[in-house]
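As a starting point, one isolated chain is supplied in structure tokens, in the form predicted on its own.
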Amino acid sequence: MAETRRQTPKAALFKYLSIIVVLSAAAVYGRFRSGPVLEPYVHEVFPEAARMEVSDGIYAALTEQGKLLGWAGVGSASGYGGPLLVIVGIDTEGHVVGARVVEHRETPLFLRMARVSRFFASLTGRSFDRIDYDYEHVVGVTGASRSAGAITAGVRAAVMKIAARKFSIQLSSPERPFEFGILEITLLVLFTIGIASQYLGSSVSELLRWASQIVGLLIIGFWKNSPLTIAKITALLAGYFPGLRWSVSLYLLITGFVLTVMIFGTSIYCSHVCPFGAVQRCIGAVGGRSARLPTRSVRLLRGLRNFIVFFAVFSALIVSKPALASYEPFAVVFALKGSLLQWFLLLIVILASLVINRPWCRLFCPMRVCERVLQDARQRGIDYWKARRHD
């Protein structure tokens, strides 16, 4: 059954152009809105400072009598949700006195999950030219491998700025490691299995689908907690493209999703890779998933889903925080972290999965909206090509 009735080409074009214009306007507004006020963060790293002076992007912290306490600089690095700003304070002797995350676009629970305060505390008192920026060390301290690179790069950028302008010392910038491991290999294998299943018999394809989904559940879900989310798509729409060296898995997910839909007309990610789809499938195998919703209810829920996705993306773009678009209950399942809304959604999905075949995938998943847009573009491209052949 098709998700929506087929629109005329002009109506579809008008709809898509309207959405593109509105989301583009939100993205532009979000990118060029005023940035954070930095003075309060300078006071946090220099609590004795009574006033401050700004010169060439460096804040000088001064006492009431005009004594120089040190300097504070801001460093920027790219996280998964976009730029991450870090402010670092260094006293006149060249020792770090404190650091804070000024602004980030990661998930709302990022600061608590990453425990970056532990990393910042480990820097305090160290000479700026003797700070340990080893990636593995930072991962061990923060407990957040995906954001460790952004945190350390931000701190390093701030320290390099102060060192060059106030101490006349040019520090080298260590290169972030190339991330290609078990997650990236797993994605390549699962997409390959999904593609191969398109050409195999139904019984073999079903067996491979179960096997690939279980592997995706264990590795992409519980071990790496790296499913494809609407927040990652929104970050790209906002113009935040993380470096390929440390974001191979992200580009594999998006490329695999788009290409398989455009080539085969269906998402291999949804059918063979998505760990949350595997969760629903396992629950459904226990409950029997025999219930069928009325066609009108299905259309209503899918229309509501489309509106929610548009509103979530629009809201995230206009405040330039792509992570806010993510309402999926993935973090609750795979990391036991999430908002009250996400816990509630998870409970509803679990109960519904006992009687309905993959209810989140069919009725609520925002990636289904992306799949539908790509399928529509693919079909219209095919129709246009066929019409040209018969002219």
Second form
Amino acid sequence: MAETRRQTPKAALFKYLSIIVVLSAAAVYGRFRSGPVLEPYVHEVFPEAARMEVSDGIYAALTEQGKLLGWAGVGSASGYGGPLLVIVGIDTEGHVVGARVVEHRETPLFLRMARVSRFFASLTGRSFDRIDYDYEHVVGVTGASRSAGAITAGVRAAVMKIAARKFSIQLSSPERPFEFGILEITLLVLFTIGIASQYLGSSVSELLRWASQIVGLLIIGFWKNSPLTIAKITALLAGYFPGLRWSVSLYLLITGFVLTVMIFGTSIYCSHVCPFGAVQRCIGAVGGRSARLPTRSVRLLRGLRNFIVFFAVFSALIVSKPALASYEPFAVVFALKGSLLQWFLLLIVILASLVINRPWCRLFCPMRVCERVLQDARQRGIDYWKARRHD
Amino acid sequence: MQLFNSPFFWFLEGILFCLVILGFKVWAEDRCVPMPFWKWLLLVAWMALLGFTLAFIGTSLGEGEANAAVKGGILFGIVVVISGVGLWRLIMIGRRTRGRDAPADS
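Starting from the form predicted on its own shown above, please give the structure in the form predicted together with the partner chain.
Zooming out: every chain and molecule, the one shown earlier first.
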């Protein structure tokens, strides 16, 4: 905050405008660059096809002699990081011959694990009207429910398209249920507790903070594994807005985060809801967290964090894969899934939490960067409004 | 690898374990740290956890599962370090300093 305070309004405006322009350009480039070339995937699904014809968005796979082998269609669904495209091949008898993920914005780890799972293999040979959309199977293997749901929904969309256009059969699609359960209720309760704490005495609010953080740790962290990550913010910046019906928790998280910073000047999410903050706080209580970092080191690390966050978001936007921006080790803690780098990052953060007060939140968390930007905007708005009133 | 399967290894490990416990007892008496039975129980449980972690890393490496060794080592290592710090703070409860408890010179 201190470094932004020193800036004149013009300098701050120039800085923020530059960032907005660069990120917008990256998002536009990533969004509108040419889509995937589908022919190689059709060949993967129909290896014996010599040529193919496209009509009505469906590829017909043909042999050298012109014999029809089947059709391949693409289905799209909303995943963790944005739309996910799946291609499905169906032969002339109506049996699935193969399926592939064509384009995705999920973490590479998820797709590696999804491939390992036998979901696509389980589809092969089945009649298109007897497909078992084994959602739970993929979820069980990967622990990534939104990505797994997107794959099954993508397969379903592709199958429905081919069935309707080539077999004249309208398959029914079950409507995705309105998602409002324990996660959404917990978020509402924790944000309410956090807001109430702003008006209560320090001892009561401290007690409530501990209670809400423990609940957040258990439900949002270990049970639902749904903390707010930079990938979710990046997906919105890239223009991917998942349907409200099945993303209530996402919109609750983001709205709660932004509104509480703008109203109270502090993030209720960080202080009362974030499960990783609770992990650090519990570990800090064990270790005593008595160490103090030199101010220069803190400033240096925060500068490094700001650069990493900008670079991560920029890279994710330019390749249009919001999930790539997520460098947080949350999935390692709450689902034991992550890259080796994230495992080592977790080790460092956890050990540091023993002696330093919430090191991840203070020095590495990308959400703290978002909080700082919002706080700065809020303060400048207040200053501007006060200046106008005095005039 | 033969060494780890031999009775000699376990004999050596037993001796070392006894020496560590004995050394800790002397250290606690020397530093005036009271050691009731529950502290000994926690200490032994923590040492078992430490041994399990080392065994996990060792056996995973032995079976050529380096990834499991790293991830398991980090996971259980974190638990060992955090519980170790907590145990240390518990053990230090009731510690007396010599100067304060010694009778004043007349």
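Between two forms, the rigid core is the largest collection of C-alphas that superpose within 1.5 Å. Residue numbers count along the first chain shown, from 1. In this text the structure is predicted, and so the values were computed from the model without any measurement.
*Asks:* Against the rigid core, is the Cα displacement of G125 between the two forms at least 2 Å?
*Replies:* Yes: G125 shifts by at least 2 Å between the two forms.
*Asks:* Following rigid core alignment, is the displacement of the H43 C-alpha between the two forms equal to or greater than 2 angstroms?
*Replies:* For H43, whose C-alpha is compared between the two forms after core superposition, the shift is 2 Å or more.
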